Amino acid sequence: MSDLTVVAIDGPAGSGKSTIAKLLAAELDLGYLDTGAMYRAATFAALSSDVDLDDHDAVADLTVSLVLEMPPSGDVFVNGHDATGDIRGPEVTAAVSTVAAHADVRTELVRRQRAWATERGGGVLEGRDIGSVVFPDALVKIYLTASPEVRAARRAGEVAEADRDTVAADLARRDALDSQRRIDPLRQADDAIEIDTSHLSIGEVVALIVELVERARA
């Protein structure tokens, strides 16, 4: 067991990871890191530089040199540019799975994620491979899920004028890409606790995870 107090929150898009992880970090007085935003930042940088996203070496080199700032406010600065809104746009969303599939991109960002947690003595990290790859010895590993219908409804509600069927199709596409990629695919760690958030309130999920953390700390 690591000396770091790491709580790993994994799961597919729309499962409630970000909302729950932020509240959980505040409840536990730990730092919070959205690792998905890091892959989105690398994707934004590649798109902004007109780099061929299928060019493994070019995307990897760009990621290694990336100046990425993610203050507690939740803003994301990429090479000095406030990209907080840009990284959530449709262009980045459509391309992020391609960038995230590059092995050297993942190596660099995992290195940064581990360094972030080490500097802080731990934290709540959310993503797709935290419990399985980034911190396999995390204090608590949670895998959040929800029904496809609920996930699509949540995501459609986050984007103005979004069509639920279109959002559902995009989620299914990303699920397939992320779970089938050769390097660090989206999967539930063997010892992760699965929580279906479909019919639970945010408060109920947070309270449940806090109890699990307190038990693990005892």
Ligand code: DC
The other form holds:
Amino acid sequence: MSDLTVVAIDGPAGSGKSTIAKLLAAELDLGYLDTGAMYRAATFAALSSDVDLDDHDAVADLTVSLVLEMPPSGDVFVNGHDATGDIRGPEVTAAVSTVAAHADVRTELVRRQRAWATERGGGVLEGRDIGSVVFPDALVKIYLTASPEVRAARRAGEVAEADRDTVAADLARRDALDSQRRIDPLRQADDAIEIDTSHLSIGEVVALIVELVERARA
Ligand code: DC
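The form predicted on its own done, now the form predicted in complex with the named molecule:
Now the full complex is given, and it begins with the chain already shown.
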């Protein structure tokens, strides 16, 4: 096992990853990294620069030179520009699965994710491939799920003017793209603990994971 205290939180969109990972990090006094925001930031940079999103080399070059700042406030600065709102907007959300499927984009962002955790002695990282690829020897690996109805309702609550059917269709499309892509698809690591959050409160899920971490540390 590595001597880093890494807690990997993976799962599909709307499974509760961000809310739970943030609270968990505060509770455990660890840093928190939203790796989805990194793929969104690369997508924002690609859309801003007019490169063809299917051009693997161009998008990869742009990712390698990306100046990305993600302070604990949750703001995201891309090449010096405050992109906090834009990275969650419909344009980036529609394009992010295309960018996240490029092998060299993933290599670069995974490198940055490992460096982030190594500098801090660990952290809570949330994404799709943290337990399977980024930190296969993480101290604790959690795979969060929730029913499609619950996930769509959660996302509809987050997105302005979005109706539930549109959100449900977008989630289904991204789930399919994220889990069927050739490189590092969304998948549950063999030794990850699955938690279905559909009928659990946020507090219950956080308490459950804190207990798992304390047991793993003992
Ligand atoms: O968690 P999110 O919805 O903000 O993630 C945005 C996209 O980034 C998601 O559709 C899949 C991709 N992603 C990924 O491929 N690997 C990660 N570790 C995190 C996100």
